[in-house]
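This document starts with one chain, in the form predicted on its own, laid out as structure tokens.
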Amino acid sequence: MTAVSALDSIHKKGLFGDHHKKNENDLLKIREVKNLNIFHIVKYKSSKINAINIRIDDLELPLQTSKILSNKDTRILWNAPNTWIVISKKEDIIKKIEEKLNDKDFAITDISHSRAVIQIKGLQTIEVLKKGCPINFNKFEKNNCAGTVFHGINIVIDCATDDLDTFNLITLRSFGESLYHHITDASLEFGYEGV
């Protein structure tokens, strides 16, 4: 059974805002990223396990602030010291996590259905994000992430490309609709396509 996505009745496909006489490559693209498995992992303070030796889906747990390690299907985001978010398209990712992490040393929480993920892509993406987010994007690079706010809504920003034109914005499901409206409203001046 497939769950109803966070933005199922909200996200609209089509062209919006100042899209007239613009090349398709100049338009922002906004979409909801669906069917992701998202797990929050915390290493207990009492644990003696060294996280540097752990690999999930052939990926190490990132130990550097704001870093992401990724492959084709899975992204592991550093969330705080000894805290990570695993995002994967693989349905069996929980098995891979549980093979490597035991419940004596780690808390593993499935947060898949409690999150909304909005992807914004295009040349003006950073300009849109600057409208509601206090992050200094001049220091951002591919596979960086940060916890921040967008118009007062708590989000995690995940930079997915080298040219800083694709970002995944992760928020609580209950704030998904508000975040979506803020992002699409901020995108109107550049023109965007809902995909």
Contents of the next structure:
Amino acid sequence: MTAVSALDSIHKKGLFGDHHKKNENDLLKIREVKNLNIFHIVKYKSSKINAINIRIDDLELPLQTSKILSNKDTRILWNAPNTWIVISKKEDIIKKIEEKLNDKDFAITDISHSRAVIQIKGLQTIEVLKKGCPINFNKFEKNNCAGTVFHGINIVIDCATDDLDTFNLITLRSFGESLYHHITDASLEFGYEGV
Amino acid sequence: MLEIKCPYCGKRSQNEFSYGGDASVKRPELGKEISDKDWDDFVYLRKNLRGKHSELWHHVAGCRQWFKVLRSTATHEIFKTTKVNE
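Provide the structure of the form predicted together with its partner chain, given the form predicted on its own shown above.
To see the whole picture, the full complex is given below, headed by that same chain.
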């Protein structure tokens, strides 16, 4: 069986919007991030375990609001109190999670195929996001995440770079197409490259 | 547009929240016999105050936690937000 990504027939490659006479390197880059292993982890209210001592793929579970801890392959996002999202390129990440988290204390759900992930990169990224998202980006830093909305669509924003020019937007798979069109429409005035 | 301070995530726009009703209403104790009138009052009767009002809000697009907001229904000023168990 072949996995079909959420935006497989939606995402178009090429140059769009006001890209004429602009350097291609200065254009926004929009792409679908595929083949990620995404797991939702919730610590049960009844659990007495202290999450501070747990490490998955050499990363602690972040306990601070909006914090992300990451290495080359894996990112662990604080999603809510006692709730985390693990995003990894490693196929065997589930084994590492199950080694460290027992099913009496944690609920682990594979949500890899129920999410669409759009990456937007470029100098005007924040300007695009500001069009539909009420977050205060002045206080946003590298390795911060936030659950918020973009034109009414629930999304998780994941910022991966120091200069705030690369964001991963994670949404429910069924909203992926709608979010993609909102993002690409908002990017037209700057010109963007679908990659 | 209100700016509401979620006790877990910090200040966020009202767009991310959903109103959850009067926080001062207490559900009748489980298993206890109550009259139809008491049940009817619990389900339907609200005070519709003008002034300081304790409300439940849900951070539906963020951390998905419920919390309490002390807000003026006349001016929309928010005095305090707390976790539900505080």
